[in-house]
Amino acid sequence: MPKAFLIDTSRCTACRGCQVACKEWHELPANKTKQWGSHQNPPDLNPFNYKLVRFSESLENGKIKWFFFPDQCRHCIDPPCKNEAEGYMDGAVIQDEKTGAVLFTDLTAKLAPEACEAVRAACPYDIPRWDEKSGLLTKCTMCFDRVSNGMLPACVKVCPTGTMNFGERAEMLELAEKRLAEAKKTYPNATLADADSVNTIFLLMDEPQKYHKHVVASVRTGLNRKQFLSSVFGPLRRPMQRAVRA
């Protein structure tokens, strides 16, 4: 039975405990940050921050309203990043059958930069980041080492408000529906983001765009010239690259 996160944004206070716990558990180096006009720091996900609490400020009826969004990999049920990576190199991106965790392996360092960008661009949530120095693609691992040993992901373990939840997917979906019904009493526009296609389910208090532009999966309405040529010649080019990299 796959595992899943339920992230209830109605309970998030932006303490950033989850963000810090993720960084500490994975022993990721510090980022140099500065005041850039927002409490959100660093400004975006990067190779050394797999999780980022996003801050969005909205003025509604003369009142300031905050929307907090603990952004991370959605561990898609049918991961586009894995599907894209398989065209370049087997095993660069894998999906654990037991947990559903989508994992980037050290083989991503063997991908050419353009292949890394293709894998990154395949994500409808703009999550993967490329470490130019190591050549690795990085993102949330679902704390696979912890979960495989019966432990909670680090972000869930430290959450003091019940925002972060983790367990069997069926149980998280049931909890999500209960939380949603309760949230709608206060927030009529509350919704679950892409719950049928991901293993990181977000409960939102309002429209997704009020949180962040990549809260729900982006949909391509058409292909530009570069994308069209890639779709035509990509399948022919990838086996050649695989042979060179082997």
Second form
Amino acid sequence: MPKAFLIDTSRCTACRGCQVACKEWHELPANKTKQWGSHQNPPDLNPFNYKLVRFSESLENGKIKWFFFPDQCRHCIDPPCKNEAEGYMDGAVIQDEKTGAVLFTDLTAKLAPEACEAVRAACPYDIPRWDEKSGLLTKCTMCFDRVSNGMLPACVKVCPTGTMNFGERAEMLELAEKRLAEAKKTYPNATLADADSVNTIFLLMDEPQKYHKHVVASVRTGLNRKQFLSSVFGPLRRPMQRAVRA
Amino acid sequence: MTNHWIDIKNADAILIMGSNAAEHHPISFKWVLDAKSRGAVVMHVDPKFSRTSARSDFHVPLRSGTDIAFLGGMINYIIEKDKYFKDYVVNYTNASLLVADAFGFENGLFSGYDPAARKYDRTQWAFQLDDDKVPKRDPSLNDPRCVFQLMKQHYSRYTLDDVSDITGVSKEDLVKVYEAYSATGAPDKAGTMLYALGWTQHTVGVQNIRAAAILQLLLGNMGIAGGGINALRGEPNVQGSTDHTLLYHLVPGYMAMPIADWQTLADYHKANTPVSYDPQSANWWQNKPKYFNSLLKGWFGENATKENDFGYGMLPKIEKGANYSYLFLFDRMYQGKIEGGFIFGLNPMNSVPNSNKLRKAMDNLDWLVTVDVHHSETTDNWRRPGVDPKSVKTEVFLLPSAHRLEKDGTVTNSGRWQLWHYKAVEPPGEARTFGDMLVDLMNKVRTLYTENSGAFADPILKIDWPKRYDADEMARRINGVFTVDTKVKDKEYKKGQLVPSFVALADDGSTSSLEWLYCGSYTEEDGNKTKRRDPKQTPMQAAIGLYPNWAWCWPVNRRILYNRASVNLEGQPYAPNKAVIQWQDGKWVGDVPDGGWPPMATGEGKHPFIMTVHGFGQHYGPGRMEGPFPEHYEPVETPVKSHPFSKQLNNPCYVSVSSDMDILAEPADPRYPIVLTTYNVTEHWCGGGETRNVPNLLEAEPQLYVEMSPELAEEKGIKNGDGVIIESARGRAEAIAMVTVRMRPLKIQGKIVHEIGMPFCFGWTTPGSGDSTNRLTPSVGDPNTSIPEFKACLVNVKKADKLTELA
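For comparison with the form predicted alone, provide the form predicted together with the partner chain.
Every chain and every other molecule in the complex is listed next, the one we just looked at coming first.
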């Protein structure tokens, strides 16, 4: 049974402890950022931010809504990025059997830029980022080193409110159902995002698109044809591409 | 806090007001959300919709500086609708006490006001005493001179219409909060109030909290689990430093700083030791001479003797009425009356109002020693933008200090828990702890005095000063020791052994203690209790999340203050499921009770509010500078010319300094029509001097911004992300516009008033981040504490043609 995250956004206060702890644990350098009219900074995921709290606000019928989305890799059960990458090279993207962690290895640096872009595009959640300088594809590692040594991922360890949870998938699903039942009392639209297909399960208080456009795979918009095919037929294309490259 | 962090989970209603708890005290929301899961209603009343509001059941925006109007309206609502907890109010509060005839209130002023001195003759606010000098009471609460009736009359003016008109809160929202919160007036319900600088940093700061206290006493919310008045203190050990009194008007343990009128120890004690003739009043401060004399003994050791008043004569005495708070200190510096000084771990050039004046004031110093982890706007003031360093005469020293992770010691959290923390790494390079530096510095001064003599050498040479700084040794001195062999009950203590609790402190020189409230933290029996990390608890304690063996808590490990108010006269808890203490088989169980006397019904009991003279919770508080009842007054800089409650526009006693740079806007000044409030951010610590040097935090909040409503932005032609200029009567600042629906225009007296908000954590030593927001704020303060009015002033805003500070 793999491990899983439960990210309960109904408890998130956007303190960004997770965002900063992730950087600290992975010893990622700071980006030079600017205030751009939002608390969301850096504005997007990048090679030095595997975890980013996204902010989304609106005024609905005189009521202010402010959603926080601690975005990160979903560690998909059947990861399209891995399937896509294997079309180019074995071992660049791997999935740890024991934890279910989807990991980008140093071999990603050997992928051609187009291949990196294809892996990126394969992700229905817009997570992977390409570090132009090192050539590596980057994203959340599930703190594989920590978890392998019996520790919690850094983002979970620092969370003060119980938003970030981590454990056996079965336990997290159980907790998710319990929290969902509670959340539904206050937020009738509350849902679990793609719980069947991912190991990073988000509990949402409202419709996914109110948080961010890539919260669930199904609401992904603006795909070009290549991206669409990649996401749907990735696994099927693999033998074909191998043939081509051979 | 009267209660503690975990205890928030026991609340049925949580009113967060004057605080952005989720952003500035993130851990608080662990417990707020826990309470919410159990069905508590969480309300956030604040000018800005913040991350706190996002996780609350609802948010109510109000105009900065109108909290007393809002709370006064709630007091009126509770009394009118009979929502108060009558038994509690009669038995445990001063509602039934009769007030003497001299007290009155007219046109916004209480009796005894002297306009020339801007002060009250507070003797006019006394209680009526019987022949035994015990306050007269009317338990029926019907006497027109009883506190309850006077309070009822006072707040009857705070109608929903008038409160709504001046706060900008709709009547529906007022009723929503009042109704939800006043439901905690039921005996088994608990309501907690969480506040921070949003209540204190006003010219009516103290009275904001007094208003909260009145509400909590009316609803029976003091002393109970899930109740209390809970000040969320700042990270930099604010609770600990307050207890040890980094304030000019107090000495450690909340005792008065000696003034020139009190030349002898007897004078001091006569003026400061309260007397009660009521056998049912514990009047705990009657013990003050024991605590003060033990403090003198702690300071002067063997040189403190009965014959020399324990060294009292060696203490400096301040002039009566003189104000040595930083507003006044920097004003004197501006006038050239200060030659030099030390600034330890503080960045006043960024975090004190009217920064432009302060920065100039510091140029007047001949010498300055700054002690910090990083360069800051204060350490580097001599080379600030627009100033030629050659023109600054000050000789500046910067001593590198150790970071808190580089030293052993204790931190006292908001819940009064004193916790030991261990050094994680050695300080780098030549960096040293403040303690090391101060001890060595004083020893050097002592050597110089010994070798060369000097003016008034006694306090310097006769102080009991250590050779080296040692945190453990300091913790022992703070707790205190016996100075002679002593027997306490059946137990013998040798000279030099630790005093077991403040009950054993004496006024005869046989004990020392550098802080009586911390006496009991380090004992012969249990060692250094601040190091305890044992979660052991009884089932009764477990029910309310009380951990008596985890660290140590002042006073005497009592986790909830005034807890004898949580039980009825028979000693049985009003809320049995959340009992704090209970009288069982002839003793108290649960928390450490506020005094071990038996329940009141036995006739041997003492009133539960033991720190007040008469033993009652104070609806009527005759000790404050501007009146016994909180009254709405506008901020000194206000967007209105009048308010509905009286003709007295501002606090009649607020303090201020005057210089050519202390300019104030007129009421409703057309040049500055917008209200500015200022605040911290999650990602930076206070003035930002430390955290701007942490790249990952600067990445998350890189530059000064101003939050404003889309309506104001449109009026001013400003778009989200634009550079803007904010101007007050004192200065200007550049910021990036954050145009957000989270700021709402407010309707005040029929007109739209805009409010904007800015953090104050950015400064010029972090290039491109912006510079001090406090160039805009005024040097005006609360008359009780002199805390400045950071939370409300007047500004204007316009789009910037060009940015230099944010380039």
